[in-house]
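A lone chain, given as structure tokens: the form predicted on its own.
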Amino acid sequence: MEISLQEVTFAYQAAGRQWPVLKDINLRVAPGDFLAITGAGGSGKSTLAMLLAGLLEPVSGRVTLNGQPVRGRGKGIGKGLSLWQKVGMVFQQPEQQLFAETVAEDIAFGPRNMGLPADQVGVRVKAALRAVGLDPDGLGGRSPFTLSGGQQRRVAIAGILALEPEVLILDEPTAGLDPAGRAGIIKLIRAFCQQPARAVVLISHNMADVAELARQVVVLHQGRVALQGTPREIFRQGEALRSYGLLPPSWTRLMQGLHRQGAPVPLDVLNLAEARDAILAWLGGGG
């Protein structure tokens, strides 16, 4: 599945006027991509996610799925409706959307609404729970409200995975989780994107998540694309990130501080291990 936004502009309507949010966005998500969209609060990240998921329609510009112009979900008739079913979105704090009496019933809601027979629904529920690292037999019959916060979020994500999307859009998926919960979510995101012909769009202001996961990064500022490139290309521009209201990861800030003191260290390290190796190489060279 390929999603393309061409010269897309979006504004909310309120009090008889338009309030611009996104301006002239050009973006493409293709199979195999892992795109991170980041930016300060109010930059338009979540709105862009909903446009990519078909939950909003642009004021101007064009959205295409596999090259076919489409309207938003539930708008009009035709092939576009079935194409949107291949795009799944996980909202911020999705555990707040859990509603069913049991975990299995919650996950079964989407596949059942797709008209799948009961046996296929059951297969998808079990597969989705296993995909997020939860035991279908042990947890399927429990109330989702008796689970930990991290488990609830995994159940909510399983509800989207049960729809078998080709593109998974996640809006701040690790927000509010403890380290163990975050590690679990990161693991399942990695597992999803390793499947053939799958793509992930990660919406996050957490630059550590962006560095750890993304292959391409888009930085939004005041509704426009301010920076775009690989994580290394983006992190080399630490001062620009700060000017756009973003705080680079701690290891990037460490390397920037050493660089300002004259140390010949790279500015584009993506994790602590790379920072350690670069510092040891510098010290070993007589720095």
Partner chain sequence: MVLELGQYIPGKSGIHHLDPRAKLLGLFLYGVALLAAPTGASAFLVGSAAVPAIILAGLPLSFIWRQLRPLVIFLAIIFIFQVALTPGEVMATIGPLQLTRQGLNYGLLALARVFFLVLAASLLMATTDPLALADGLERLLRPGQRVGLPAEELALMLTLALRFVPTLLEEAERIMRAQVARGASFRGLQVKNLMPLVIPLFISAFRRAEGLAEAMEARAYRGGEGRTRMRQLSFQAADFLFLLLAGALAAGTAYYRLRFGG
Given for the second form:
Amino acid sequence: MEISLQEVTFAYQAAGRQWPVLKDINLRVAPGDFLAITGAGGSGKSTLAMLLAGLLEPVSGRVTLNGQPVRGRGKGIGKGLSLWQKVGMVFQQPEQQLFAETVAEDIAFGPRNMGLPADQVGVRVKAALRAVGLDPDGLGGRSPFTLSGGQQRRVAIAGILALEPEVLILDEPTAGLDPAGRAGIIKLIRAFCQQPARAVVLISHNMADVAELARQVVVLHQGRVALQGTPREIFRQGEALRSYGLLPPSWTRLMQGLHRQGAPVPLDVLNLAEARDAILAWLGGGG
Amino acid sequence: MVLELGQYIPGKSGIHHLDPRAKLLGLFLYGVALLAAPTGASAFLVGSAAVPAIILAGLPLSFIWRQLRPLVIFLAIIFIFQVALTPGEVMATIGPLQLTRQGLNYGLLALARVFFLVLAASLLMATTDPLALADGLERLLRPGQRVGLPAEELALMLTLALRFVPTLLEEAERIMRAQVARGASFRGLQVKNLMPLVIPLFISAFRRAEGLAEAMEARAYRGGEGRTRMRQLSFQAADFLFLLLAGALAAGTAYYRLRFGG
Amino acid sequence: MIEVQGVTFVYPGANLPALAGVSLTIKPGEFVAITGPNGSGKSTLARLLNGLLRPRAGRVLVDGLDSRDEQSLVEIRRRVGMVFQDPDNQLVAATVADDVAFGLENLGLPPAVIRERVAAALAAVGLSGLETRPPHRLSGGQKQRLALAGVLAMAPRYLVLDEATAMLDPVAREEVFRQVLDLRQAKGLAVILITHYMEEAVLADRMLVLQAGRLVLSGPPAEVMLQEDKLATAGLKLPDIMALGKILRQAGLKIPANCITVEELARALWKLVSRK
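Target state, the form predicted together with its partner chain; input state, the form predicted on its own:
Starting with the chain above, the whole complex follows.
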């Protein structure tokens, strides 16, 4: 599944006026991609995610799925509708959309809406629960509201995975979780994108998550694409990232500080081990 | 456009600046006058007293039409019922229905009462900051506290509702989209289809209410007793004049009714 | 001084206590971080500090006032201000100014004093000019600063932040955190920071670690951070800068263990360069 946005502009209608949110966005997500969309609060990240998921329609510009122009979800006829089923969207704090009496029932909601027979629904529910690291037999029959916050979020994500999407869009999936909860979510995203022909779009202001996971990064600033490139290319921008309202991980800030004071260290380290190696190379070479 | 009804439109007109208590009492007196009017024609005459207020408030006359629009069907039903079901002097016959002179009068009367009352209430809401309105309501109800009316609590509930309606609407929209992303359809209005929206919304509202109660308690809230208010209200000459006019309208109409029957 | 003496708390219907035998003291002007994984009892402890919850056993004294004494509750809540995690659930009024006024109205202050304090509190958090804006039209960071203003206006001596930055983006989080530290400087407030962000916790004077309702570690952050095994069992990990310092030490560099900020680690590295 390939999603493509061409010259897409979006604005909200309120009080008889248009409030521009996104301007001239060109973006492509193809199988195998891991795209991170980042930017300050209010830069249009979440709106862009909803456009990519067909939950909003652009004011102007084109959205295509596998090269075919489509309308939004629910408005699409025939082909458009079944194509959007291959795009899964995990909203911010997805645990807030849980509603069914049991975990298994909640996860079955999506597959049932797709019209799958009961036995296939059951298979998908179990597979989805395993994919998010929860035990289908132990938890499937429990009320989702008795689970911990981190477990609820994983159940909600399982509800999307049960649709067996080819593209998974996640909006701030780790926000508000403690370190253990965050690690669990990162692990399941990794496992998803390692399957063949899958693509992930991660919306996140957490630059450490972006550095750790993404292959391509888009930085939004005031509704426009301000930067686009690999994580290394983005981190190489150094202190310019601040002007887009982004706070790089602390090791990147260390590199930026050392660099500013004349140390020959690279700015584009993506994790602690790379930061260590860069510092050792600098100190070793200087001696 | 549901939002058109009861929406506050900030402005600097004389009507905007009136004390909310004066406006609330004025609305009450206007309502009394409408109910006292004995005939359809007199009710229209009384009701049209709101028109200068709308012009003074700087609202376009299309404002009247926008308030009327959502009511058209409702008003039409009231009118037809009154006209068709009131016995009396027959003016015309349409199929099984008989149109009577008395029926026409009652129809117009009912029409005028409902329409002008809604219009005046919309005018009040369009020209009064909702918070000031809640404050005004509280002050007016305050004498009732002696007989156990929780005026302060009612006013607080009103302001909390004002605070949280936009938040809950945003939340409803988000949950709806999240379920649509799972293939839900909210087109049919069957209860079963609405569950994936209603249950999360209910849980969220409950959670918010709990958090809110806690936050209020943490900020030393312990009921209305001993509370003071930052917003002060004061009656000006214009408020007295406004009430005088509204009072005159009500008294005049009542006199007319007693004198000339109805 | 806030004194927590042998406090145990059990939620109605729960089998296990949320807090068991916790004792601690918080001095005026002190900056204390309380950390621990979700469900460790952090938020319960926060709610005990201002009398939102009352201990099952033991007692909580705020400047000598016992939270079990109903008569003291209003004064305790004035002294111990609290900012919660979800910005949307703690703003009660339909405009910014009315929200700040809410607590002052509850204290029964005269309207003129309320107006004065509202203006001062909004200025202190940098929200002057937004008085008539409805809270739902503010950004996340602005909402939390507004919540802070509502508490500050009541002139508290202690400020409890219960995961107050957890739902914010990193820039807003830093902005609110800075604001709190500035206010502490300016007003001599004690700050009690409940958080699982180690980056914030290590900046405190003292750090407490809760696990399953018990206090398992306590002391200056640099010392607490040395107890890595205990931290790991409590589900916590070193902040990235300290983790980097550690792997650099393992690689043979002489980095002191008390480097907890980016600036400190940078200084330590330059010192190594100059020594060569």
